[in-house]
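Single chain ahead, written as structure tokens, the form predicted alone.
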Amino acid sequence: MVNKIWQNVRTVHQKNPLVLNITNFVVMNTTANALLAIGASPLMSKAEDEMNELALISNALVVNMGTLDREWIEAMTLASSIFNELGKPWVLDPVGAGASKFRTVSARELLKNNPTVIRGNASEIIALAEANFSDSYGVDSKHQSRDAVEAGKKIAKQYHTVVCITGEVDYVISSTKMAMIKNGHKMMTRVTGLGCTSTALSGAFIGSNSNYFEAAVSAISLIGVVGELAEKQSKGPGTLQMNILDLLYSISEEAFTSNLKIDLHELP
């Protein structure tokens, strides 16, 4: 497996997946430097006029939540109901879920148009599940990601869905398989916007490998294993950001292979 996920890291270098992003202002630019030192290509569009003719050129798409009004959740409705007929692979990310029932009702409306992968915290993850409104604290998660895996199965089965739920411990959750990756550092929640860097990431490697669920545990595989590198040559969480960018950009296959720390299950 650690062999597939370093050629699927390969693999989108040499695709250039484009990436449409209806992401969140905070991110916008860290998510479009991250998808540009993989090797894809960033398009931030929520114009829901151009959007046809975006979705037919991109190979993936990524819908963010954070900054949420309904001109933004028309576009995500839009332009997912788009890509899921057109067959192409989506991912959302469900920002704050649990933190207000509009986000909460957003959220489960969205999953309605088949998100291919869903990538959040344990507590926005729950909420989708649960409908739970009052579970978590602003866009932070009150839980510890293995509180999220019993939810995480019932919608990867419900909606027929990769389901990646970052943390101390990341999970990502298909009907049928389950991998724990235990990489990473405390210090990256210091930083904002990393969760959204693994959203954004895991829409570049679906748009380069059309099995999903191998796909998503490269895409939090990658961005776990540079940030515990990253931290290492760090002072604190604004060299690690950057250093973060820079190892996206020219990690080795020996430094990746080597650091990885993933366990993949059967699931009955």
The other form holds:
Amino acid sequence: MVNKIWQNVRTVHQKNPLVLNITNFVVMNTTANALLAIGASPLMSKAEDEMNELALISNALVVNMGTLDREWIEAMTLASSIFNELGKPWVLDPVGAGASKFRTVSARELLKNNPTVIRGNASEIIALAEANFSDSYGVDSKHQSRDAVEAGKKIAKQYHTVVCITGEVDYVISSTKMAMIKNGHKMMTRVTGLGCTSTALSGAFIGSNSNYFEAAVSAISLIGVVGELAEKQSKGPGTLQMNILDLLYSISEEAFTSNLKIDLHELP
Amino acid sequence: MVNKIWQNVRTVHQKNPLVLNITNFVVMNTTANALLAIGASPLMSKAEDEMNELALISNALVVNMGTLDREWIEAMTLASSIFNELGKPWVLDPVGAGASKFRTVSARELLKNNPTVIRGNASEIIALAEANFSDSYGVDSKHQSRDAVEAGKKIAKQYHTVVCITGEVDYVISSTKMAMIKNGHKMMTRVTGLGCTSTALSGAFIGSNSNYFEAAVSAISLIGVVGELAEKQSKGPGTLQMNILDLLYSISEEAFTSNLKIDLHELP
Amino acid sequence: MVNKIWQNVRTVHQKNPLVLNITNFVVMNTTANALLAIGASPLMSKAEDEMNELALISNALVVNMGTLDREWIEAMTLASSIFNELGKPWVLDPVGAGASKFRTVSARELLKNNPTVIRGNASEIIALAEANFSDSYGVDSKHQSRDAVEAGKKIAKQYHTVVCITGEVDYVISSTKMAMIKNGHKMMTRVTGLGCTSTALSGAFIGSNSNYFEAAVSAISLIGVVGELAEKQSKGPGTLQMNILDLLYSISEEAFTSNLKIDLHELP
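Having seen the form predicted alone, please provide the structure of the form predicted in complex with another copy of the chain.
To see the whole picture, the full complex is given below, headed by that same chain.
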């Protein structure tokens, strides 16, 4: 598996997938840079006037609900329905689902367009799985990621999707398999948008590999290993963000494969 | 006072206040990172559909007029009125007040919702205090901060608020007290949004300390000392921004208290 | 020419031009920082309510179509028409022209307001020159910059403007002259928005020098040399972005003039 994941990392560099992003204002710059660093091409637009044309030339779509309002949710709905109809992959980041009714409802509506991958923290995944509100502490997670595994399995089965729950341990769940990734570092929670970066990278991987479970596992593995190694060279969250971009660009096979801590399970 | 200020810095780390930000596109990423670095949790939304719910879970609100338009001013007005009614603290950054009628009028309207703290440069504070326009050099200040002290005192008394005027010397003014902080470095004016960062940090401090004068003094002191120390390790504004985030995260009590240059006055 | 270009770099520091930017969400922070680093003052607003007042106090306008929608294109049209009427210089970055009908049409409409400078990659300049679509690979260029030189000459003549085509070699073209600049480094394509940074810097230079060809040549030369030197100190795109900001702020005359590789031609 580890070698296959590394192959997927190389494939992104070779295929240079074009990733359309409808994402939040806070992370647009850093997620565009993360996509460029791994060899993908980011494109950021929410304009309905060009959505059909952009969908045709793009390899994947990233929908991130971070700075949501009605205008943006309309763009997200339109874009994801186009990708769904075209049979092109897309990833949903239900930022803040559970923190407000507006977000929970919006995330559930987007689910109807069959996201290929969903990436969230434990609270968001739990909120998506519950019919009603979960309390939430802003956009951070106060649940441990393992608390959301059952919710993730339920969503993965019901929506035929891949669910990534990131946290101290990261879980990637399909209807038949589950990967647990134990990389990363606590300081990463002090850099804004590294969860959104996982989501964006997932877009690049599903845009260049049609085995979506493997693609999502590869994206989450990459940011986990890179974040962990970057932290060792960092004095704080400022240098950490910078070193993560450098390492996404330059990490070697040896550094990646020898540091990845992953377990793979078949699900019953 | 210096030890009390350091205690307030520690309190933010311990209480982990949730700070709702309606701020400008230019600084969303860097101010979210600054809030995370000091131990607060940023939340960025302007959606009217969720404002009541987000206000209930947040500890403070930051309103920053940087990239203003009608839609945003409506969101700022709604959010600040909710915080005002809930008796929760909020901070106003009247970016560019005085540079256009639209901004001056918008800032004055927001004043009606009783900001707990106002943070601006000298031109902005003067424009707020004057009934008519002051000329302005964009969003930078061409006035010295001391030129705005009388304007600041007037606003602090009239609106029962705390006014922070940042510049070569920083002034924090309540109706009964004034602090002068002589930290910082000129290179900080070559990094975009460090004024907005002062404002955002003020939000975290008033969200975790109900002595709002002391909270504002602590926020302005922290960014001043951190900026000054960060500059010593920086080759230019790129490294300066990064080192500021690192030091907001890691500054020691010894480094902070031995470098803070502050004077405190009772006002007549 | 090289000494004159360096003089123009110094002039920006001395005149401190105020540059109004209507630009995309992805690069607002980094282009504001680039403008500050070279000694200019950025101002970011799209509010129609203040556009007349801001135009009066600004020295130049930057219009960048990166994250376009109808609301933004209206603001860009209004602002550029005001600058055109005032006889103040403005620069157009037709991001993604050719990638969608919406972008191509929008860019052509903006041309009617007589941009002083147009800065794009080869695909964008070709799309502008063609009456119909060119295929396009997102917002990256798949054409070489030299492929667009004839298109650039046509636009420069027809619209009495200066056209900058950036790529492996940069071309700056007026109706009578052409400069070729052979600086920069491939890693710069892995940092988002460095093309937008060239555009923003062009705004600062035309805002402080009425010889617009020379101003554009100076801006493109500066980012090229700075990017090339910054790459030598960088481990990846994260450090590269930071080092570029540092060097825009601190580059010496000696480092600049000895590294600039420029050829100047009279056009027939």
